[in-house]
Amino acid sequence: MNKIKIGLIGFGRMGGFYLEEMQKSNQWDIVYICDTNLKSRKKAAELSPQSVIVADEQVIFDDPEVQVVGLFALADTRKKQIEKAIASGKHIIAEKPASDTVANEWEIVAMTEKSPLLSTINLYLRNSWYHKSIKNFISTGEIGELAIIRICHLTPGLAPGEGHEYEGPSFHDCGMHYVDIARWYAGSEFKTVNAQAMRMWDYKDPWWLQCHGTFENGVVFDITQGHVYGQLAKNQTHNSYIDIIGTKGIARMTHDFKTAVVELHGITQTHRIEKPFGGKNMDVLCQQFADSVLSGERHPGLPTIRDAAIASEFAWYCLENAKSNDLPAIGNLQTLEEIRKHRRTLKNGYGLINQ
C-alpha cells in the first residue's frame, strides 16, 4: 500500500503526539516536520530522522507531492495556513480551534466547504471508546428519551499565561470539546444558556465556568470546566465525569486519565465497562482521514470544521454572558505566580509544558 504523503506544521506538544501515532501506523510518511523554533525543529530530527526538518512552511506547501498537512501550531497561524493548503491542493488536518476569532472560523468553514479537499480537525472526545459506548445504548431506547447531559471537567490544567494567548481562556481552549461532545449527544443546536465564571487568582480572565441551557429539542444540558482543581495541593487530583440522564433510565462515565468506567443503566439491561482512558485518540483521527483520503470517500466519524466553529462560537459567548453576571475574582496573582513556579518543575501533574 502507499503511504500517504504528509507535513507536520507546529511540532509542540501537540505536533509531537500527531507525529508518534503516525510512526505507529503504515498508513503514513512523515515527509517534513516544520517549526520556527531551534529546538523544537532539533528534537523533531531526533524523532523522526527520516524526514525533512524546515524552519519555512513554504516548502512544504511548494512540494507537490505532500498530499496532506497538519497543521498544529498556534491558533492565529491557521487561517493562513488553510488558505495555502487549499491553494495547493492538500487535504487538512488540523488541532482545534480552527482560528484565532470567530470571524476568521467561519470564512475558513467557507473555504473548506467549497473545496473538494479533504478536512478535519481534532474534536478527540468525539473518537473515545466511551462516548461511543454510552452514545450507542441511548440509540438503544434503553434510557427512554434523552433528557439532561450532564458535563464536569476540572483538573489542576494549564494554568493562566501557560499558552492559552490564541486559543482564549480555559473554557474556550479546553471547554469547547465539552461544548461539542454536549451538541453531539443532543443531536440538536444550542437555544438558551446561561453562565456563571471566577476569575481565580485575580487574573484578567474566568479560568473557571459553568453554564447551563437548552437545546432547540428541549434536551437540557449543563457544563463545568475549569485549570483551578487543587493546583498546589500536595497530591494533585481531578473531578470528570458525564452523567446522560433520560426518561426511563441513566448513562455515565468516569476517568483517571489511565482508566475509563462506563456505567449503564437501562430498562432491561445494566452494564459496567471498565477498559484503559485512550488520551486523545489520534490514532482513531488518523486512521479515519488517511482511510478517508485512500478511498476518496469522507469517513462518517470525522469533526467537521463547522462542529469547530460552532462549538468555538459558543464557548465564547458562554465566556461573554457570564461578563453580564457576577464576575467575582478570589485569590491573588502572588498565588498565581507560585503555581507557575511549582508547574515549572513539576514532574507528574495535569497538562505540563514540558511533558
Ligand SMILES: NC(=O)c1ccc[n+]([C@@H]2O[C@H](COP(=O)([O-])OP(=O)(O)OC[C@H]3O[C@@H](n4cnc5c(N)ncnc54)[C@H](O)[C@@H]3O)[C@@H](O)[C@H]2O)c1
The other form holds:
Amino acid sequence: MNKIKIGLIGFGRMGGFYLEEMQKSNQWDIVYICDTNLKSRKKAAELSPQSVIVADEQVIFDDPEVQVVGLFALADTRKKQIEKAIASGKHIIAEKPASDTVANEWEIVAMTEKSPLLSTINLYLRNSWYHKSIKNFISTGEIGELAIIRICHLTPGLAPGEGHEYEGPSFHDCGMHYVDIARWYAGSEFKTVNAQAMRMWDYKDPWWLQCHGTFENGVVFDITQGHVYGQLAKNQTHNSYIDIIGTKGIARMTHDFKTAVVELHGITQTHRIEKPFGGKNMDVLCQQFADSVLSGERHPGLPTIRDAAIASEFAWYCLENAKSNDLPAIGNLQTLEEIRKHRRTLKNGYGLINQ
Ligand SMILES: NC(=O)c1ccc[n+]([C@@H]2O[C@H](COP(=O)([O-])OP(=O)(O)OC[C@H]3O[C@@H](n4cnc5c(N)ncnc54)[C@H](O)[C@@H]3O)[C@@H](O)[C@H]2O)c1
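Moving on from the form predicted on its own, kindly provide the form predicted together with the ligand as a structure.
Next comes the full complex, this chain leading.
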C-alpha cells in the first residue's frame, strides 16, 4: 500500500501523540519532523530515526513529495503555515485553535474552503466513542426531544503561564472543545449566553468559567470548565461529565481519563457501556484523514476548520461576557507560583507540557 508522505511541524506534547499514532498505523510515511527547539528535535530523532529532522519548516513546504503537513506548533504560527501549505499544494491536519485571533481564524476558513486541498482540525471530542454513542442514542428518539445539554470539565491541568499563551485562557484553550461539542449535540447555532468567571489566584485572566444559554432551536446548555481543580492537592483528581436531558429520558457520560462510562436511560432501553477512554482519538482523526487523501473524498466525520472557528469565537465571547458580570479574584500569585513549581517536578499529572 502507498503510504502518505507527511511532514510534522511542532513536536511538543501533541506532536509526540501524532507521531505515536501514525507509527502504529501503516498509512503514514513520516518524512520530516520540524521543531524550532533543539531538545524537541533530539527527541524526534530518537523516536523516529527514519525521519529527516529539521528546524526550518520551509524545507517541508519546498519538498514536492510531501502530501500532507501536520501543524502542531502553537496557535501564533498556524496561519502562515496554512498559507504556505495551500501555496505548495499540501493537505492540512491542524491542531486547534486554527490561529491566535478570531480575524485570522476566519481568514483561514475562507482560504481553506476555497482550496480543493483537504483540511481538518483536531476537535477530538467529535471522534470519541462515548459522544458518538450518546448522539446515536438521542437520534433513535429514546430520550424524547433533546432539551438540555450540561457539560463539566474540571481538572488540575495547565496553569496560567505554563505554556499555550497564544491559545488564550483555560476556557478558550481547553473550553472551546466543550463549546464545540455542545453545538454538535444541539445541531444548531448559539443564540444567547451568560457567563460567570473567576480570576483564580488573582491571575489577570479567569481560569474557571461557567456559562449557560440557548441555541437557535431552543435547546439550552450549561458549560463549566476550569483548570483550577486542586493542583496542590496531595492526590489529584478531576470531574468531567456530560449530562443530556430529553423530554422523556436522559443520557450521560463520565470518565477518569482511562475508562469512560456511558449511561443511557431511554423509554424502552437502558444501557451502561464501559470502555477505554481513548485519549485524544488521534487514531480516528489520522485514519479518517488518510482514507480521505487516498480516496479523494472527504470523510464526513472529519471536523472542519469552520467548526473550530465558531467554537473559538464563542469561547472568546464568553470570556468577554464574563468581564461584564462581576469578575472576582480569589487567592494570590504566590499560590500560583507554588503550583507552577509543583507541576514542573510532576512526572504524572494533568496536561503536563514537556513531559
Ligand atoms: N486538540 C486537543 O485536544 C489539544 C490538546 C492540547 C493541545 N492542543 C493544541 O496543540 C498545539 C500544541 O500544543 P502542545 O501541548 O503540544 O504544546 P507544546 O508547547 O508541548 O509544543 C509546541 C511545540 O511547537 C514547537 N514550535 C513552536 N513554534 C514552532 C515553529 N514555528 N516551528 C516548529 N516548531 C515550533 C515548540 O518548540 C514545541 O516543541 C496548541 O496549539 C494547543 O492548543 C490541542
